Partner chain sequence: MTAQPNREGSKSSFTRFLDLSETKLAALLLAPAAILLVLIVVYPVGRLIWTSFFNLSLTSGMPASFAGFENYGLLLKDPIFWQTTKNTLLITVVTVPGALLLGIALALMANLPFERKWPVRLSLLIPWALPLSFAGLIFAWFFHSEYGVVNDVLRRFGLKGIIWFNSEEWAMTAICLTIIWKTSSFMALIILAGLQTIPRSLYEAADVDGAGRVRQFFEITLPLLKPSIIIALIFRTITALQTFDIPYTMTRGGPGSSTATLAMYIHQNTVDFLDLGYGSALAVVMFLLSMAVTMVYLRFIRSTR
Amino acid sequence: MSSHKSLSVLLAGTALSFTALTFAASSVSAAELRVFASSQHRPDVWRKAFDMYEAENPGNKIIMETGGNTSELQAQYLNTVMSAKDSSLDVMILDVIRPAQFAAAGWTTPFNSTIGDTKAFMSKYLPAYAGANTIDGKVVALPAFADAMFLYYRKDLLEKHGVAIPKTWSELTVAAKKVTDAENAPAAGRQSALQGLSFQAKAIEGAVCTFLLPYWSQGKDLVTDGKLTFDKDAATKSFALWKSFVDSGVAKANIAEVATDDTRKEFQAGEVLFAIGWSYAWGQFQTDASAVKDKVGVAVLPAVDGGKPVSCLGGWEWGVSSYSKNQVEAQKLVQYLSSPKISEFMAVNASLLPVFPELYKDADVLKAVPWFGSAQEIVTSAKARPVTPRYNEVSEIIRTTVNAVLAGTMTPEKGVEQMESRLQRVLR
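How would this chain look by itself, in the form predicted in complex with the partner chain?
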């Protein structure tokens, strides 16, 4: 580094042209890195973080690639690139559920040799992310940002109708009915009907969390010590709960068409009272183009009656491709992107939850996103979806069943039965 810096200074001092400067710098320690980032998580703000890195490491150039607007579409793309052993991607962002699969396939380069004492290094992160990225002692990726599911609600409407923030799903049903009945009365003169609750039942990754939330809230786990521990009763109750929202009109009849970002858009347009969503939505609710600016509250997700509140752990990780020809530079970049500095930058500018516990008390972060102060507890207590290299299959089984049950083409009982037999084949 120092030789490279002094060389740059020397060259600048001799007042050579700018092109000569970059040429000389690139011959010392520089690379052109291609980074794959998810298009739904503010690539515009990530670009600014990349620009910061480029400014601090002259000669390095980062080309950003984005594609697919859901986790599964991005995984499909990465699966294609990686199974072809393509060296064109150096760094890629991975959903928290994928490191196990990437580790099994040998697609990411472990960080163990570059981060020193692995345990000490990883202990700086929130424990859930230290765990999700360490597979069999290998650090296969480093955390980009944390996430969990929250209950977004319309502060103004709850106040107007004197309704408290619901703590259980039954309370939510009652609250939603009271508010929507009044708001949708012809006298209220709304253009489009107010939905009581919006959640995800399209056959997408988010639907896996939809199923797991009430299932976990009953104190049950899907996988324990790598073995399937499927509780049929809890699963049936989970489906029955979601179905009851549709049947009672709290959620709209075509909820099976709703994906993660549809919930965000409809809430942002002022058409939804309660919404289940991830942290990124907040930043967009607070823009000037939003119909609900300053009218949004965030709370812990409700629990089932007699159960405990629980959230679904999200978050994304940066990995270095095993096929990258710029291993050293790529690892260096990922360590930079996974640093407290960038975590804070992304929290302030993109409302992405930090991966370091101390940032949840950081003054700048709390100024930008006040509710992050209470989010740490939710993220820390959020439960992770099953960790398995065959996660894509587990996910597909759960999400298509959620979709079929909520479309009404399958009864909750039939769905549970089919799900169990299919899960047994994957998670033996």
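Can you switch from the form predicted in complex with the partner chain and show the form predicted on its own instead?
Just the single chain follows, nothing else.
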């Protein structure tokens, strides 16, 4: 039995492709396609989309596997499958940082022969995603959905205590202390203490963004033209900021154990005032099972004092395995999934940010998720994590150092010293 079959078979998706590239049902050969996707990005909604695809393409069957609650776990699994040249997996979803790596390893099939004029085809997408999926002129994957980091906040509690949405991290600290002191007082009668801020400090990909947010806000870059441009002072201030949240009690003491979906779950349970998270969380905040339904606001991330607010670019892409025995059908499925209609469908039904600019003004999208109307500017201005062929090593250095500093096993100064030394060995 394939190792895939041990994963949860939960998910699937469907859509309509570009008008010029619509495939009649009769043109798609009957096939069983196995698709791997993240377990945290609304597999229930993707399943509905795949059901539509099957209905429009009789004889085709989509089997969806989900797994890995973090980008790292998903990458580890896919690395194992691809290294084994396993042909049972046809299509896979990839973190925006992965298409270049998978293409370099020969694990994905380019789309150039099936999409025609590649520049014209990719120009329909938001530029960041067209760029992330085009490597040396080859389109190695197609966008699934966009993403960026935002500040979620309890609008009901800010209004209750007369607190404005913070524009700087210093303002957030003051706001968090005021609200949590009042809400956690015995007279408030809370069953569990309200946290001021939740963010990602576990040694996962989200911790890379955690480090970079205040670092970038100081106007600094980590890598320029493939070379290390490390600023020790900015890095020290970044670590010191996050550590100050723990030391002051704004963030919980064991923040080093918090991964991306942990932040979402804590906020959704009503245990957090401010949360740094990705767009996918919004839809889950609005379910009937959510303790914060209709109580959530979304804002631009705060800036460091004297700096500018910066978000971290995220997003996910669909790739076709180079070992798939269903190349034609797999590529047609991915084009179907990476289309305006499906982008709209997932925005409306799963609150996943569109990859097409026009959808940020679409009436149906804005009716379902009103704040998406102001999200495009944040997404298009978000910064991408360091671009380098050795990104895996860069990521591992940053996230493990963030984790050590926030766990209290390393001082910010020592963390910066070790990070710089290790990055210099990787990026000479």
